[in-house]
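One chain follows as structure tokens, the form predicted alone.
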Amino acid sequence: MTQENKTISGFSKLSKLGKIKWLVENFFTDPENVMRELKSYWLDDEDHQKILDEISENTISNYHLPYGVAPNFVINQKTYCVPMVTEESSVVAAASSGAKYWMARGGFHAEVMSTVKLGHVHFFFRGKREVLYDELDSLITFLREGTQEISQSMEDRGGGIRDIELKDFTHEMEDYYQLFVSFETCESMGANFINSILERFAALMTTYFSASAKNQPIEILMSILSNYTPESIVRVWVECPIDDLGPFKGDLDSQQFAKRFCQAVRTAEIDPYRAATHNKGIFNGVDAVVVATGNDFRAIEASGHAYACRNGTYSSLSECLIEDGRFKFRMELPLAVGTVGGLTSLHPIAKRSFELLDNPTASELMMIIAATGLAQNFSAIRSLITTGIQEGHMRMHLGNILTGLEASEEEIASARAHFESQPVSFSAVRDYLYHRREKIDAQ
């Protein structure tokens, strides 16, 4: 195989068969299996391959990844049984954990604190600095007419364009400032509309400034919405009466298990080590649910740690209180989420989450997403200080074990019941089936 072979002009032109054709050819030693595995991925149902052809580029097969719920969420008092995508399995297990635990206690309480979304015009103004200043009110509404067109259908739902601020950045940069624009984007995540928004006023100020009474060099960098949306906010907590928490594993009682979880959630608020680690574990659970929303995980992810650092340093998102007897547990997170537009209306299975969910309000999907984060946090703070993560984790990936060891029905019912009571390991059950098959071969 040359290098030659390895790149193509034009592949996106190819027709699917024709990817898999020159990807197989090129890139593979048994191009007749790739090509059959790829194929056997794709879905028998035509009109719901076309939908997911289309959602990407260059699309050539489907990814699976397993769809399962976390039930007994109660959540303001409304029960609910949360979808939740992810390769994990311990990640639905202890969010379900979590979920039951808590049900027992009052359940879950949230609120969204506000659903504000930003964007920015990223210019560069070589006039004077006051005659930008002086020109501002007029400018905004130039900008805010200029747009009527495009914001009108957003403002009939109860959104649009909230507020318009100029920001100096000369200080850091020559030049160099920001057009701040916030956006009520309702029950859509909004990207779409804040963008074209934004490009409009881009185009709108150059307009604006290169108009001959004012003729003034300004020049537009770029025009992009934000993803660090600190001004759309949901809060999450449970709370209970410390002597209702336990006994628990590791011989701890109530009082003893909640000294020692406000400690561990403490250590992630000092460590940035440690947060890290902490706040994976809570987007272990919101990414599953925004996914199986078809909501943007990386912009969630991306705002969550952005947030984290909001102080100045990365730190914990959650924290933990014991205030006159009561245990809480309590969690702020920026989210930016929508129930109508892009890739919720369009996957088949996204649409099923939200019946699921008896169609939840944007408000109500960031109140969900945020309990299961929370959920997630809670269950697996409470193994590492008392049994340990591994033990736990070990014995949901049992399963994955057996399968890679290419395991049969028969093996993997023996298994699951020797390992009942016996710590999971790759080795240890390697050595189980290898001991099982030398006594049966034996006899």
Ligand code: MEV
The other form holds:
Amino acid sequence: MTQENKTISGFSKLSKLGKIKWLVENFFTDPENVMRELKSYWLDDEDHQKILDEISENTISNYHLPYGVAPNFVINQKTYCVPMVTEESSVVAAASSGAKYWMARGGFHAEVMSTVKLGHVHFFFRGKREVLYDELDSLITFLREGTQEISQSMEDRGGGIRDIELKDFTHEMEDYYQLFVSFETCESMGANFINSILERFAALMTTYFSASAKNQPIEILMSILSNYTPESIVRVWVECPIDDLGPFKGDLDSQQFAKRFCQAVRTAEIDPYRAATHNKGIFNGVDAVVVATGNDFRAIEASGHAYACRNGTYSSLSECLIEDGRFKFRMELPLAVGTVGGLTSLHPIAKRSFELLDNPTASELMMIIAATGLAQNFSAIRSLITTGIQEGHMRMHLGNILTGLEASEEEIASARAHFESQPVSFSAVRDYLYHRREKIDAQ
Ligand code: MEV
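Would you mind generating the form predicted in complex with the named molecule now that we have the form predicted alone?
Okay, now the whole complex, with that chain kicking things off.
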């Protein structure tokens, strides 16, 4: 296999089969098997397959991830069964267990603080600063009028452009300014709407300042939304009397549990190394719902981690308090999600997720996602400060180990029964299968 065979021009123009053929012939030693395998993951329903193929580019097959559900989520007194897509074992179990635990203690409480999204036109203005500021009001009117046509339908739904501000960054980079724009995008995440408006703004700014009457030197650098959405915030919390927290395995009582729990959260407030792992646990839940509802998990993660730095150091997204004999565990999270547009209405299973959630508004979806993140965080910390996570995690992972070791149905059933009372590890499962097979062969 030469290196030349690994490059190609015009790949995107090949048919799907043509792409696979080129790929398997140049990158694999068993092309026929790989071709068969890739095709085996195509959907029988050609219309559905076509939808998936067109979601991104150069598609040759489908990459499956498990679609699970976490029942018993009571959020503001309404019960949800939450759809979750994740590759990690234990995540859905942890969310379900956290949901059930809090269902018996008043459920999750949540409120959306604001849903404002942000974006910028980044530009250089090489004229006098005062001229730029003097022109600002008239420029803003020009920009609003020039984008009326593309913002009308969003305005009809109650959204559109909110504020337009000028920010001076010339102390950071010569002649650098930003037009800082805020938006309300209603039920959509709003990326396309925001970027279209910003790009039109950029063109209009050039037109405005190039007009012979003004003739000011402006250079647009770029126009793009910000994935940091500290003004699109949901607040979620659980609370109950400390005495209602137990019972727990072992000899831990409710008071000790509450104290250890708050200390564990505190470690993530103090130390960024712990905060990253702690917040990752929150995003185990958050991302799984975001993916299941066809939303953009990279945007959500970027915003959440930026928000975790809002006080100058990377820190915990959740906090725990003990007040007046009550245990309070809460979190504020920036979330920019949509219930219309993008994959939400294209992906057949994402559409089912919305149905499962009783067709929530974008604000309700923010609350569901945040509650799942908090449930996940609660269950992780509860395990960490009591049994440790490995016991439960390895038990959930047993199925993966057995599949990896090509265990038969019978072996799986017998291993599951055996490991009910035994610690699970890869070597313990491998040895168990080995000895069982030896015994059976000897009979
Ligand atoms: C594992 O995916 C997530 C945890 O590490 C989170 C945490 O440590 O809080 C268990």
